[in-house]
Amino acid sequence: MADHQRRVYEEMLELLSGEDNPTPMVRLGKTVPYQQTRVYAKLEWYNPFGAVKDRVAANMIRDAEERGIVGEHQKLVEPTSGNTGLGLAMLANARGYTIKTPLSKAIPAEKRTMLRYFGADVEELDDSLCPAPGAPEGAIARAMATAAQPDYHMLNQYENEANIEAHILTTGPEIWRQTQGKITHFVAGLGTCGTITGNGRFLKGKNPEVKIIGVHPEDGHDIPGVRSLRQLKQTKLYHPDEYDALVEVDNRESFAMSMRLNREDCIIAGPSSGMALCGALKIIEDQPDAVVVVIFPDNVFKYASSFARHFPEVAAAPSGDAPASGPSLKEELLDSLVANSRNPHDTVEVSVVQEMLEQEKPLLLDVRIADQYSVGHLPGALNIPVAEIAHRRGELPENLDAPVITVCNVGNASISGMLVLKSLGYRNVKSMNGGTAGWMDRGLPTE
């Protein structure tokens, strides 16, 4: 039986964390500039997997089992951005379950690998960091895909409402207690939403008057488990109505505070606190009797290889003859340069790209693999993949100044197909903000 005051316990899930077993919450100093206010930080990772979703697993677990829908010997597959995927592993080894997690080749190699290390089978994908919901080849659709067959099942945490009981359950009432009720502002970044939207019913059904904020990161970002505004149109949890203010913050600003955060508060948090602390600093004034809590998802150690690429002067050299860890001067300068290209001159918006095919009908250019593209595309786009894009050449307008329009899953993909067609002269090349799936968020048609 779990002993929470001398912190002994017969098994890891006695662990999990809940009114009686609270993460700790510890008050920000050198990062904050408040004189009154008050800050905390509540540091999931001390959840007994490394994460705030070690919440919703157990909970999404717990709920599919209570209503009978899983059993013995479950096969589970969920998409995953890493932490959701890595609290299902554990859960489904002391369960005795299996679990496959399709998920995309842009979340950071740690998280990656300790999804295998923890026993998952990992389906690596060419999607976007942030699985998208309704895109054809995406981790989610072949997560879908595969929980059609009869011994799969799928809990889906994008749209699982066990995702948002797990707070109204567990995170919400520690806070409460914690603060002794004196909370006035809760601070989230958003990803499913399942934590904003649990903690803020929970919060402002003990006090109405508590402030429930949302962050997001920038399009474009590379922090995992976050998602843009425009990203988060996808996700069934987020209830924007019901919070009192949302506020982006970029990628350069929310890994600087993740430094800070480590070299000045001594807190170990990663990116995604870093960028949940500077969109409550942009919103929440100076004030008396002001309590302020916000969650830090994880810790840095799972974002080495991001770290890398943003701070060099941080990489790990190479000892002896082994080669380098990090990526190479080519790949950060590569990774550079498609970054860079995440411009108003370089990208154009689904909404722009319907006005100009009834205007000036661009060559609309699917950089996908042939079987991706097979599956769904823009009406009438001609496809040639990225690394074919040189080779096939002839299949291209003579004319240098022809307008095309790059387009992949998401956006990404696009980019390096853009920046292609600019090396082989042409001018007016612009890629697609939000790929396919974006196209199919408006409802528009794909062949």
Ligand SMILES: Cc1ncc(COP(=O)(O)O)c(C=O)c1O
Contents of the next structure:
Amino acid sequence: MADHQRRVYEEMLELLSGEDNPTPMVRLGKTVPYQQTRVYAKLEWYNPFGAVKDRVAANMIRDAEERGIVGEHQKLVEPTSGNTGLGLAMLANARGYTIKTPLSKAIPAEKRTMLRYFGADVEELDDSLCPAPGAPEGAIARAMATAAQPDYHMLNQYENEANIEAHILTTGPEIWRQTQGKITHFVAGLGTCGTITGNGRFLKGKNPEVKIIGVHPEDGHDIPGVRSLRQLKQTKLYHPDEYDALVEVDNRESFAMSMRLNREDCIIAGPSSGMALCGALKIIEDQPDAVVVVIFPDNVFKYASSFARHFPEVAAAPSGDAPASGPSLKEELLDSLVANSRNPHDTVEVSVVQEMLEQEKPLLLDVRIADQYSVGHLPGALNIPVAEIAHRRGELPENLDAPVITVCNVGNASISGMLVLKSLGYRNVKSMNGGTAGWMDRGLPTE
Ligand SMILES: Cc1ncc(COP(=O)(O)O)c(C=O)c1O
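Go ahead and give the structure of the form predicted together with this ligand, now that the form predicted on its own is out.
Entire complex below, previous chain first.
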């Protein structure tokens, strides 16, 4: 048995959290407005590999090993938005397994790089930020195809009950003990929903009066790890009838709160922690004896590139004495041009495109390669791959004020398409967020 008083361990896995080795809870001061309600952040980056998902990775592997599904020299494959992959990669290292992680290029570069650094075989795909089960070219489909090979196994955090169980066995009991049974509200952001469902079941089992509150981002958000209401409908572990309330928080508020947590409460919280806290503050009143626990899934360091995009003032200025191996000034400027173009003036949501198609009748310009276009595209969309736009100018409207919407798979290449059109002088062009995948997620028709 590890001695958690002395905190001297024989190996890293002894640090996995549990009732006798809980992650810390810290009371929030300046970021909460209450006089009476006490709000505690449960700091999940104190797990050994940096996130709440270490619990899930460890429990899914333990469960699969006990069932005899996973064993010596196992090859794992798991679609991931980062944290589960990072936890699994380390558990795989400890166990002598290998792991392949198909994931979206929209996931912050920090997480993709660290996955490789930990030894995972990372496959980068043009998927949306949250892998969608139906997307034919998405991370989940790719992982399933790999898992169909005889020597691979996919633990599948989106469906595996051991994800929920991880929280019934560890997080829930920790919180119950840390609050001495006084918790009145449990708050968590929603991704796979393992956290909310597992903690909800455990805490309501102890006291049915504990309120279980789920927080989700808006459509088109860029907070890794969490899902909008529409994206949640695809998640098997999402059981809304077991939660007392669901709250939506917008992207801007989430990032702003994360910054406040860092600057005011000295808590190095990432964006989904900011989101969860905003949700708690929206729904919970100031009242005597209220004890609120909010899960803070991971810390800020994995999201430097997201923060530089949201708060350009914190992005490093290009410096003359940058190391020769770093990106050139031209590359940095191009990156920041692309990042800055993701602003509300240059992008448009699927719902707005639907309205525009009725009214302004914009030209839909699908900038993917012909093979992708022919699999399915928005009705009436013209196909000119981004690399060919400049040469095929003759096919574009003569009027430089004509409305044009650029579209791709998920809303990345369409940004480049929009920039190329702007460089050709088109003044009324926007890139559609979410791309064809986002369009299909809404059940809208393609041809
Ligand atoms: C950063 C972050 N926040 C929140 C969550 C949501 O947790 P869950 O998947 O248990 O719903 C995740 C899950 O990946 C995450 O990585």
